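The chain that follows stands alone, in the form predicted alone, written as structure tokens.
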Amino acid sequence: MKTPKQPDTDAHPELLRAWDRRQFIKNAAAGTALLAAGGALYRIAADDMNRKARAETRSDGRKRLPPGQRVIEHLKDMGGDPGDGQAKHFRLRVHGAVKTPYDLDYAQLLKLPQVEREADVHCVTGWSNLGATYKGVLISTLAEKAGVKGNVRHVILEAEHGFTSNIPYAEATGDTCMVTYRMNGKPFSLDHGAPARGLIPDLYFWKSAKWITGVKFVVDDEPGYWEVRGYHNHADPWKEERYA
């Protein structure tokens, strides 16, 4: 029997749920589901993941797992006021100290150069999710298209309901920093920022604004929603920059 081809779920995200259901039924019929009595298997797996991560070193010399963090297998829902969540209503405004500000809808975002990056993310509450693959558009690509002016020093990620997060320009334009709409091949759920969110993996995860609506390039820093409420302005997990 010919294997069915997965539909283009980037351009047509509404097809993904049906595809996932089909694959789930197929896997269940093949007997691939695994049950663990009493949760013991999950506990052992979690301990192994933490030991392994603590023993690993990044290419920049830092430990893979920052101090005070523990590994979990899935992103936790950390709350916030969600946006609409529908790709057909998505709009991204790229503006600020740029020569050519512009707006993008979801289809236009997908037409820009796309990247896939493996990244670890670290929540200020103490959990880390490691090695997921994210797909999206680099913030550096958005900056280049807009013609960022030479005196820009910071990037402000804007999101629904007035939420913002501030990131130094040099870090926000790094090789893993993007507007992302896929994690491990699947769209984000509404709880995690659908249809697109920011990704700034080397800073605490609140900097990776969910339900993103804008990327603003600025000269002077503009502390964001959590920063003006007592959280650290920079938020480096390896320095445990949790609070101001």
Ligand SMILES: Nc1nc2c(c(=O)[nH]1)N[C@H]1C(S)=C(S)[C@@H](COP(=O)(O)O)O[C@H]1N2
The other form holds:
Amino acid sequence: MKTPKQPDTDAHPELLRAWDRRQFIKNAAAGTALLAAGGALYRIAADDMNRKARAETRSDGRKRLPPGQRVIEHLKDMGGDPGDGQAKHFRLRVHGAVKTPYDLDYAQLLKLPQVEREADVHCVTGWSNLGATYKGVLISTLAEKAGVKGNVRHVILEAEHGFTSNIPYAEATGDTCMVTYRMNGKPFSLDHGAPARGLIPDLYFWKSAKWITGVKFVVDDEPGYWEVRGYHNHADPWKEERYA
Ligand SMILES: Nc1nc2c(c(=O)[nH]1)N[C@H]1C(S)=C(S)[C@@H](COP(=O)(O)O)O[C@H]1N2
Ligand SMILES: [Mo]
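Given the form predicted alone above, I would also like to look at the protein as it appears in the form predicted in complex with the ligand.
Below, the chain from earlier opens the complete complex, with every other chain and molecule after it.
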């Protein structure tokens, strides 16, 4: 990899401030400033973020950055069909092969045990967002309260307008998988799933249903919206399980 070179700040004095790395990475990732004058700078800063991430190893021994991914500083809006985004209309149905199905409104969701987890997310289109803090209720907490039957093997996240995603039960009940309503202390914007979304960080991000309306525990798998449209049923980023 090439060593970053300081830009010609005599010719482009406006780049001086941007050369401060933190400031620059922020601007570059927001896609705002400097692209015209600073195309080269943009690449340098991105190289730097990616080099750092590629050198890191997770506590589970996997590389921080899965193959074929590059780091960006914010979630990109990947679209989808939103609900109205309002907490007062939120209902989460917890159901399926369980002893006690139940509905939660937003206040009831907040009364369950809350967790905060730092997580990396990886979009199948090639971007990753690293180290954001998500707050919410673990899917394992929802499962426990429902009394999941012994033969359950899959979890279906359900969202507004019929979107679904399917996750193996053992993975969906992992320590970072949750229904989340805060990212870095802030509510999600409507584009990103307000008032609450699923979060399954260790599978490609399409599994993380925005505008979540239900968590269903099932015995037999039910491939979801993207899974029946050519995407991989499992979606492990470290195995590049992108397409079926
Ligand atoms: N309800 C719903 N959730 C969804 C989607 C969708 O279309 N509808 N798209 C998925 C995809 S393909 C991705 S990559 C992520 C993107 O989340 P973001 O827009 O917050 O980055 O949401 C996932 N969750
Ligand atoms: Mo996606």
